[in-house]
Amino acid sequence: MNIVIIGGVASGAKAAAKVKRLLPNSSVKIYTDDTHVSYSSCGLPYYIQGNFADYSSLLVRSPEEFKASGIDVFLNSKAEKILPEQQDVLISNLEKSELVHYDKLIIATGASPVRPKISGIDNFNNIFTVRTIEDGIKIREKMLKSKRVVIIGGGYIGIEILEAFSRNGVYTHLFERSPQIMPTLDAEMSETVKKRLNSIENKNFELHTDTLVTEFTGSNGILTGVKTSDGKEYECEMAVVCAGVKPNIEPAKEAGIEIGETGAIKVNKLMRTSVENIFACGDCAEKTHIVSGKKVWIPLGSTANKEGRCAAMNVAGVYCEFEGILGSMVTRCLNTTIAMTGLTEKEALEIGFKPVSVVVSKYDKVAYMPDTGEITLKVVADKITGLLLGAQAVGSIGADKRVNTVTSGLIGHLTVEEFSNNDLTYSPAYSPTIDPLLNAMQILCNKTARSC
């Protein structure tokens, strides 16, 4: 069997490795327009920060390692066109274009950074996006020579890059067009993030919300500043655009493969597309939200790996269903961990639930222990049924484990009352006697029709 995979970062590389183990006699080929294969793009902000010196630490497997396991990798090779009727893919590289035949095709083309329509964005060579290994190398090199920089976008990548710049002593202006940084959070949780960051002594950054960058300025191809919607100008020696990403669907769309309502490739639970013998996985594919049942597009490396594995199993004839996602995410910025799972209160209301919520701020461990921090938790449930809908946490490093605990409740479709009986671990070094999460659940339970 000829198995062709287009795209080779997370889902594509995972699919290749899995399908080769299941079908050792098959021909497995990865074609990627990238210069590297199988690497952690999520680790780029930490390479830029200097947490490790060698970018090769981000590489999971090299082309040579794939070759040793019987998988051929073709770098700088772009899938220009998919021809489903003859089961060919037109591949072009620096030397030639050729038709590659497949019996099964896995589309794992990922996503690309959004470049907003800002005057001058294409005129300067020191405006960057964060997606590839080369992006990380260039940003780090320029950062180390800069004193003042600009970040556009206050989502996950934006605040991770903010940490990188701040840790390296570079004065940073971060601009977010919405009224809050971390727009995926509910407003009061976003405000908690902002307050924690602004409370840092001698901070070397400024957070600008509700502010658009309207123009990049400079001369001779070199950016020297930006203009904003409030009429101000800021000098800078580089800018990083973190304005989100979009799924790479062009070859699939042109081939007549159905695109979902979210703008990503529509797939079923087996990762099959609407065209026979073609599968899709990772950031280019649409997802189903486990809580809402709605179609969503939330690109995450963890999801991409799981989808790549599922696609490979079905290609190999081993039945596997991918049930969906919760949108579980975690990141950090300086002294603050930010995590979430399931639905926000705003999303729950839009979908049609009657959400109730509680926000609690508690110590992450017993107060007499050293290095005690604070965690602010928000838990959301449906008022009528008591069904647990989602959680958000901001604060010390223990914030993520509380959110991870909630994910199991969401998968199990537990009510708040049922979750409140959870037997969580306790030690003074790890939590108060009653964990902040259980404390939040107990309060929330009294707001539902199934009050405890």
Contents of the next structure:
Number of protein chains: 2
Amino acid sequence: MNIVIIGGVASGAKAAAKVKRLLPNSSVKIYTDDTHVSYSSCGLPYYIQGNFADYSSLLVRSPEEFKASGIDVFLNSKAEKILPEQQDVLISNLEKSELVHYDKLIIATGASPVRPKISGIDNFNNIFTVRTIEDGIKIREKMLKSKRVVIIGGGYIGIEILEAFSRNGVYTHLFERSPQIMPTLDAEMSETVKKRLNSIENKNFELHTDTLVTEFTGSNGILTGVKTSDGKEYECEMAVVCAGVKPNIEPAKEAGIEIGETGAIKVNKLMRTSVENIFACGDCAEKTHIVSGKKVWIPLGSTANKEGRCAAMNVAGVYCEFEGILGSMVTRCLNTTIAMTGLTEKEALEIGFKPVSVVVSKYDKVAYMPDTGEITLKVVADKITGLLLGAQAVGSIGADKRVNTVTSGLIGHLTVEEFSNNDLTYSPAYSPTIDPLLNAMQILCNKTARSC
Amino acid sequence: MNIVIIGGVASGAKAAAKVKRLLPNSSVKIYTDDTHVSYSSCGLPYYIQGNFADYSSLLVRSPEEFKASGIDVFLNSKAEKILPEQQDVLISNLEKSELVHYDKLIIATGASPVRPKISGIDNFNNIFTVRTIEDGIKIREKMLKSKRVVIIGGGYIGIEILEAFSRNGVYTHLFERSPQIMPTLDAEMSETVKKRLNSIENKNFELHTDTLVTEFTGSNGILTGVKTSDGKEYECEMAVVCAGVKPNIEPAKEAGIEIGETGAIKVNKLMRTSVENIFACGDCAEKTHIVSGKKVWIPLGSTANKEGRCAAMNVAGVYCEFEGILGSMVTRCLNTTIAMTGLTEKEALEIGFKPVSVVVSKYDKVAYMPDTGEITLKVVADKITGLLLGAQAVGSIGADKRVNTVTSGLIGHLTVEEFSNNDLTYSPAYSPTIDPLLNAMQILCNKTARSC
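Would you mind generating the form predicted together with a further copy of the same chain now that we have the form predicted alone?
Following is the full complex, with the preceding chain placed first.
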């Protein structure tokens, strides 16, 4: 059996390794237009920061390791066209184009950074996006020679890059066009992020929300500044654009593979596309949200990994269903951990729930312990049924612990009342006697129709 | 309404505060034979360690604060006898005995350290147990003047005291009569604890398992050493006995209140005892295990707090059920976090499940990040139904996060297969792409009859 995988960062690499283990006699080939395969793109901000010296730490498996396990990797090789009727893919590399035959095809083409239509964006070499290892290397090199930089976009990649620049002593202006840093959070949680970051002593950055970068300025191909919607100008030696990503759905779309309502490739629970013998997984594929049941597109490395495994199993004839996602995420910017799972209040309302919510700010450990931090937690439930819908946490490092505790509750479709009976671990070094999460749930319980 | 509460550390203090808020016009009185009321006894090891200067940090509410909210606290006042037929309690303090009438009585008498029958245990002043603030003050004072100490018992209090002594540069011998440090863990997890502690460079302690202290030796009321079951002798300037606790069920038992099969006071979900108008909560009361449905006695501060709240609500006529516990706990000794929830494999087998289990040892973050630690996780499920039964974690500080994530799964009675679909938060700074917990669950899944 010829198994062809296009794309090889997270889901593609995982699928290749898994399918080869399940079907050792099959031919497994990865084609990628990237210069590297099987790497942790989520680790790029930490490479840029200098948390480890060599970018090769980001590599999960090298082409040589793939080769040793019987998988062929073709770098700089772009899948130009999928021909489902003859089960071929047209692959082009620097030298030639060729048709590669597949019995099963796995599309794992990932996502690409959005390049917003800002005047001058294509005129300068020192404007970067963050996606590939090449990007990471270039940004780190340039950062080490820079004193003033601009970040466009205040989502999780933007603020992770902000941390990297700040820790390297580079003065940073971050511009976010929406009113919120971390626009996916509910407004008051985003405000908590902003307050915490702005409270850092001698901070070497400025957060500008509600502010558009309208023009990149410079000369001779070198960026020297940006103009913004509030009529100001900022000098800089480099800019990083973190304005979101879009799924790489070409050439799937062109081949007639169904694209979902979210704009990503439609798949069923088995990671099958609408076309026979073609699977899709990772950032190019649409996902199902377990809480809402709706189709969503939330591209994350952990999901890509699981979907790659599931696609590989079904390709190999081992039945596997991928149930969907909760939209769980965690990120960090300097003194602040930000984590969320399930639906925000805003999302819950849009979907048609009648959400009620509670926000608490509490110590993360018993107050008398050293290194006690503060966590702000928001929990959301449906007023009518009492069903738990989601949680957001901003604060000390323990924030992600509380959110992960909620994920299992969402998987189990617990009501707030049921969750309130949770027996969380307690020791003064790890949490207050009544954890902030239980505290929030007890208050939330009283706001639901099934009060407890 | 006269509400009398006997005992005032955790559940008693919580119940008093809650019931007074619900029934502001009632008379609420706390009688305790302790010298302090409403304090965090779980924090004593950290006071002894010197994590904070003043023991008053451990006090949650002072008698004056209780007074200000209309609650009378009587210290050094022991409940000698309960007289249910006339609804009186006989209270004795240093000066007198008196009958105190109650409409509702809450028994929150807690637990006391077990004093094992070791030769010489009552002969010396410098043998301590850890329960009250007085104990903590005396141990810290003596520790600061000591170079060699002995701890008897390797449960969680024993190892927390070990951390305190070790951090203060006092050379410690810890003796545990069972083959395991942390005897409540499954054997291989206990072994992991021991290995981690023994791997500490220049460690200033020795762990002796399978070793009984057979005699305390000394002269003129001053302990100078211990003899052990392996025929050895150890010099020391003080000893701390951490050999477990027993519920304080007198005078409840004497008054004819039903005692449960575990030896603690039997209560229903409303925290009512077998006798009209008498409630019990906290360490003196029996609990129901949510996973097994069995009666258990696992005395912990977090449970005491919740039971106190629930007892108060029912006393006040606000219906509240306390569903039970999972036996969740976390503790720390130096470089090692230890956490567990639900049933161990040993317990599951005893109860009649057909347990299967998986142990994994993994990095707690992506390997290239700084400060990456290791976690050993054990997850247990029932082979036949696939029902998740429990989890144990030993390792870096993230161990408790994984265990708390399992607690919600146990509350929701998830199968391993369902849990495997969990969408945990991921970022290289917080976990590997596939969290060790999901990794363990995926392997465990294959061991259940409902393999996934």
